[in-house]
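For reference, the chain that follows is the form predicted alone, supplied as structure tokens.
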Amino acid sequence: MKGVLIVNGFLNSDKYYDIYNLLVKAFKTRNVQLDIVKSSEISGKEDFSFTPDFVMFWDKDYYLADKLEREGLKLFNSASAMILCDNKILTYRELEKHGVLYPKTIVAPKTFENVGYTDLTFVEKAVERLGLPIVIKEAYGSFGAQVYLAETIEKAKEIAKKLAPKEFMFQQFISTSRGKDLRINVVGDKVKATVYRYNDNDFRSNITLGGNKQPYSPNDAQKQIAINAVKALGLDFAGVDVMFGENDTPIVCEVNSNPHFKSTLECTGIDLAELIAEYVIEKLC
């Protein structure tokens, strides 16, 4: 059996290649060759120089993923699941459709480049419904960098005006989960590893923003909502960020189709690359 690992050709830092190398190693120990291929090297090609048994798609190039599937290749995760996760607005809509608990959300109206927002009444309506402080989240983004917290309506308007014409949404701020959440890693329909993330200096818990981490044993409700989110989005595996609602009610924050699991390995000793490789091979055999 042979596979390819499609990666973004422009993300060349060690933090990405650490993940890629863990995946290559995990498949190699199971006598499966996994070759790293940069998406930029094959983008636009009509014919591909490889005929693998499967593709580990670790990029967010939906158009390339869709093309590979149209060529008959099996992708983990699928193109449709990837785009649902990559666009946080689509994530919200899909989880809402399947009844997975998510913060109250309002999608900002569309505008255009060179037009922007000439009327910010919609911001006032969002604040009226969701309250202050209010979370403003770009549709696309990673590591918490495109997520903002507005303490006042003036700040919310300022952020909205700067973001135009990007797609973004307003979310209810879950105060009981300020600066803390869970990264629940799901492979197949099972929770495999969970990390409690916390940050005393930021409303976001992301490790890359200075957050801390420790192993965590999730309860049944936390496990189930993570599994339900993965099923709703059609994923084979994912890192599900789960917040602490009132009375510890679990609420999904985000779902990551290409989880950056090195911090999970460092924290728990559990190598998700091994578990993902095991799952993929089992699915294909």
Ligand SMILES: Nc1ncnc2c1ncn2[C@@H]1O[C@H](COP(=O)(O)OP(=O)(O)O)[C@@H](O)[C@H]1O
Second form
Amino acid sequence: MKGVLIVNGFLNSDKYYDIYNLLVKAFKTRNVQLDIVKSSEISGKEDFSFTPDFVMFWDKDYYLADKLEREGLKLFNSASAMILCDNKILTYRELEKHGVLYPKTIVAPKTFENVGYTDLTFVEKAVERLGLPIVIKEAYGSFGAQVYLAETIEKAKEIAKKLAPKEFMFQQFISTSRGKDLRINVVGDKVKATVYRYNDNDFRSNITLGGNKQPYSPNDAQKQIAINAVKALGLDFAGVDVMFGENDTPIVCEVNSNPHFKSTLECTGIDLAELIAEYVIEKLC
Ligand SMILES: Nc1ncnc2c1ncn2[C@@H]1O[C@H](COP(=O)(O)OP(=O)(O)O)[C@@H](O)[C@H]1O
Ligand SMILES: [Mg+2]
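I would like to compare: after the form predicted alone, may I see the structure of the form predicted in complex with the named molecule?
The complete assembly is shown below, putting the previous chain first.
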């Protein structure tokens, strides 16, 4: 059995290659060759040097993923699941459809380049409904970099104006989860490793922003919501961010289809690459 690991051709730091190398190693241990291929190298090419039995798709290039699926290749995660996760607005819509608890959310109205927002009444309405502080989150983003907290209506308006014409949403701030959440890693329909992330200096718990990490044993409700999110989005595996609502009610924050599982490995000693490889091979046999 042979597979390819498709990665983004422009993200070349160790942070990414650490993950790719863990995956290659995990498959190699199981006698499966996994070749790293940059998506930029194949975008104009019609095929690989061999027909892979499967594709570990670690890029976010939906068009390429879709093209490969149409050519009959089996992708992990699938193109449709990947796009639902990559765009946080689509994640929200899909989770809501499946009744998975998510913060109250309002999608910002569409505008266009060179037009922007000429009327900010929608910001006032969002604040009226969701309260202050209010979370403003871009549809596309990672490592907490595109997630903002506005303490005042003026600040919310300023952020909205600056973000146009990007897609973004307003979200109820889950104050009981300020600076802390869980990264619950699911493979198949099972929770495999959970990290409690906390940061006293930022409302975002991302490790990249200086968050701390600790191994954590999730309760049944926390496990169940992570599994439900993975099922709702049609994922094979994912890192689900779960917040602490009132009375510890779990609320999904976001779902990562290409989880950066190195910090999970450092924190828990659990190598998700091994568990993902095991799952993929079992699925294909
Ligand atoms: N609605 C919210 N209420 C409280 N905290 C939030 C909310 N949304 C996000 N956060 C915090 O911000 C962090 C980053 O948000 P997230 O949606 O996971 O984006 P990213 O993909 O950049 O990690 C989360 O881990 C969480 O700590
Ligand atoms: Mg996150």
